[in-house]
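To begin, one chain is listed below as structure tokens, in the form predicted on its own.
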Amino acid sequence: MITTSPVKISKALLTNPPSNVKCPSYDRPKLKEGILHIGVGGFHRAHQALYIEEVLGAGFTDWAICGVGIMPQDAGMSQALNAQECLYTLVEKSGANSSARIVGALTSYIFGYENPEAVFKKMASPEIKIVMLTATEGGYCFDQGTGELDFNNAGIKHDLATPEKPHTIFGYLAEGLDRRRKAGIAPFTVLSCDNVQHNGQVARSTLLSFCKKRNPELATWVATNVSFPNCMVDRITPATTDAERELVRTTYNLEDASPVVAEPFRQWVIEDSFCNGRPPLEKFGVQFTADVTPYEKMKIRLLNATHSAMGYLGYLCGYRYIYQIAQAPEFTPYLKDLMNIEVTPLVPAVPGINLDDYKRSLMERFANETIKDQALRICMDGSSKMPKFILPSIAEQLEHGGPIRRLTLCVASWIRFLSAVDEQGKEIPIDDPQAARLTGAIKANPRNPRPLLAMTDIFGNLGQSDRFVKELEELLNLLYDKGAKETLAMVREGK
């Protein structure tokens, strides 16, 4: 048992690492930042910049990151960074296992949303190759029913007019990237890597109309010369809570603000399309590709899909976390048949992938009761993963006239859930950018979702399917009349 203080992550704790954690091979301040990431929240520290560790570990020392983050919540991130000299802890965790290792690749981080100068300036640095992105998947700002970027959202008309000190991650590439143009300099690649199908080309896309309405002689620059290759990320990476810094504090004896927890599995399959040079990931388990697609599909359709309808469903049937509700034996059989029935056969064969072993893999990786990942976090941010991750395969099976009972309920899962009250009368808390909206369109009649339906910025065409409609409105009515379990277990014997 650890007896001694807890020691304070900064660099001098380098010279004199513990025992028991990894800690950074290489000469640090030798170190070049080659990309700058935008986002840096839990996943990217887990993901991203662990294979740049490992990059860097290898001797391939020009790709270090400089981290930027652009909204207000990021303060804390910030500061807790900053303060420890952007090193941090990220443990593995799998049953009774655990491994911790400081990260240092993260060598810098700027606070955009007080200085986004500061970050114009990093962006037109010719050491930065590329600008990689988890901006979440309401970061694109785009409307579902056309595809195209919404220049109604309000970051987006603030970023036109007020580009000096934007909101959106579209201001702040724009404004790199013209700097870079002006000054002669190749520009970096933009690497989105965000669980949005075609999240390069949707970056690229949005971008450019981005582009046009500001400069159109920047957007035809873009168009020729900057490279937006799709990529697919995954590993299941839990909210940072006190729970994990006590963690860290007890088994690692480390006093860390903002430690990571994450499980062992980790995946990135990216599209190799760079115009200004990448770093040698394939040496480090990256999947290189022609085309991320089939990838892509697999990932948000049967991973993300499963997560959102274990997250709404198992917090109104009372779980909070999700090892529990992948455990529970009256979900078990739901989820599997969600992806097996109603999923799967949407899925093109993916190489080098059995699609079996893929779902049983998921089926454990949920279930792993070491990650404490709360429910509340996959039921986060509802209006931008629906559209993405459920409502597409609806559509497609509506389309063959297959079954979409399983991924109905997800979706009434979800309405009920926007009511912001529990069977037990206790509040809900909704974190959605939407919030206001969607609560306020149910608000005279919760159980009615057709102005809910009529958003076809999230819904696109299914309001005018009379098929979908009808099954929606009775799983909504059954959600509330029977309750959430006596619902579920009607959907998962055929009723």
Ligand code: CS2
Second form
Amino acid sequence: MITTSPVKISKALLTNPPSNVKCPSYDRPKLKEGILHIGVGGFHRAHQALYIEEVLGAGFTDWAICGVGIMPQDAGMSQALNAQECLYTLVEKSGANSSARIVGALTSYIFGYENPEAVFKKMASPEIKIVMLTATEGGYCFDQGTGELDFNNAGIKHDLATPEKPHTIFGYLAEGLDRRRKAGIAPFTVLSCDNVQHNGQVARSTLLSFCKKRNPELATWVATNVSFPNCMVDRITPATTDAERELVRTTYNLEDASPVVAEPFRQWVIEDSFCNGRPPLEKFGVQFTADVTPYEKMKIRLLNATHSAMGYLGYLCGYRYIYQIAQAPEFTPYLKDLMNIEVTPLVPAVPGINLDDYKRSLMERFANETIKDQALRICMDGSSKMPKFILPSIAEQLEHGGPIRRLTLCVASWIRFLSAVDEQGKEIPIDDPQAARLTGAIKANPRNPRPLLAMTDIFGNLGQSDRFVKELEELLNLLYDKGAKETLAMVREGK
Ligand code: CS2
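I've shown you the form predicted on its own. Could you give me the structure of the form predicted together with the named molecule?
Then the entire complex follows, led off by the chain already shown.
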């Protein structure tokens, strides 16, 4: 039981660290920033920043991170981190075990949305060797139908018209790289850490399309000199809410405006092509491979897809946390069948991984009730998650007449969720940059998915599959007529 008042996170704390909290072992002021990271949310701080923390702790001091936020909603993170010298608490929780450490790997944070010039300058500094991204699945602004950068996207239009004050990763990367090109400085590696299959290739092709429009010479230079390794990242990290701040306060006596709580599991598999050097991550549990394809397909199509299947339908059934859904007896067989029957046949052999063990460990991780992962976190940004996690598996199954019922139930649940009113008549908060467009499409008739399916930037050509459209309409009607629990029972029983 803690009786003294909580200690605010600051560098003063590091000189007198609490006994139950691990603190950086290195001399923080001596670090150099070799990495710039765009998109400093909970996931980056629980994953990449922790690997880097270990790199720094082992004496490789040139790889500290300069964090960058480019969205207006990053103002809160900027304020919180800058007020505590970019230090934060990371708590790992599983069962009765919990451990905390103060992470010091992030040594500065620039709020690019207000001060883009500071980001450009930093990107142009020769010390920066890698620019890492967690830009979210939607941050790459590509059209699912054509696979190309979407030049109709408002952010892309803005960045081409207003290069000095960008809103997307493209405006920043293009300007940063252009400054290096003009100054004769070697480029940085662009390392995408988002849940997008072939994330490096996607980052490369979308950035090249953007640069071609902006300045063809820059595009050629980027194509020849910049590397974009693909990688697979994994660690379940709930959104930070007051509950997490309270946990850190009561368990560790720390006052932290922006702590992170995550599961103990973490994985990072990267293709080893870095054009300007890299930290020795292989010494700290990162796996390097020539081809990340099987790892990313396994992770995105099994973990992320099952998350989506739990999120929408679970929310409609009245659950608010993922562990509740993963533990619910009515859900477990549906989730297992979805993975085993509809997704596993599409996943290639993954070197060194037994897929049965992998799926078993996923179910255990989902059921970890100590991390309280929010269903609504999973339900965010469906317009960009569906096309990466769920729809490609449906498309592949359709090619050879394979089973799609359980995956289609996930799509139907998303569309039912988008009606924004639950079965009790309560409002559902829709958090998606495309919310207005999506909800507008089903306003006239929420049971009719066709106006949504006509959005080929999301659905590709799935709307042309009579089989898929029929199953989707049937399941959506069942959700309205029978409710989420009964529809789930029917799908589970093969009806
Ligand atoms: C989740 C991911 O956002 C989602 O829908 O599936 O954030 C997931 O928790 C991570 O990818 C786990 O590595």
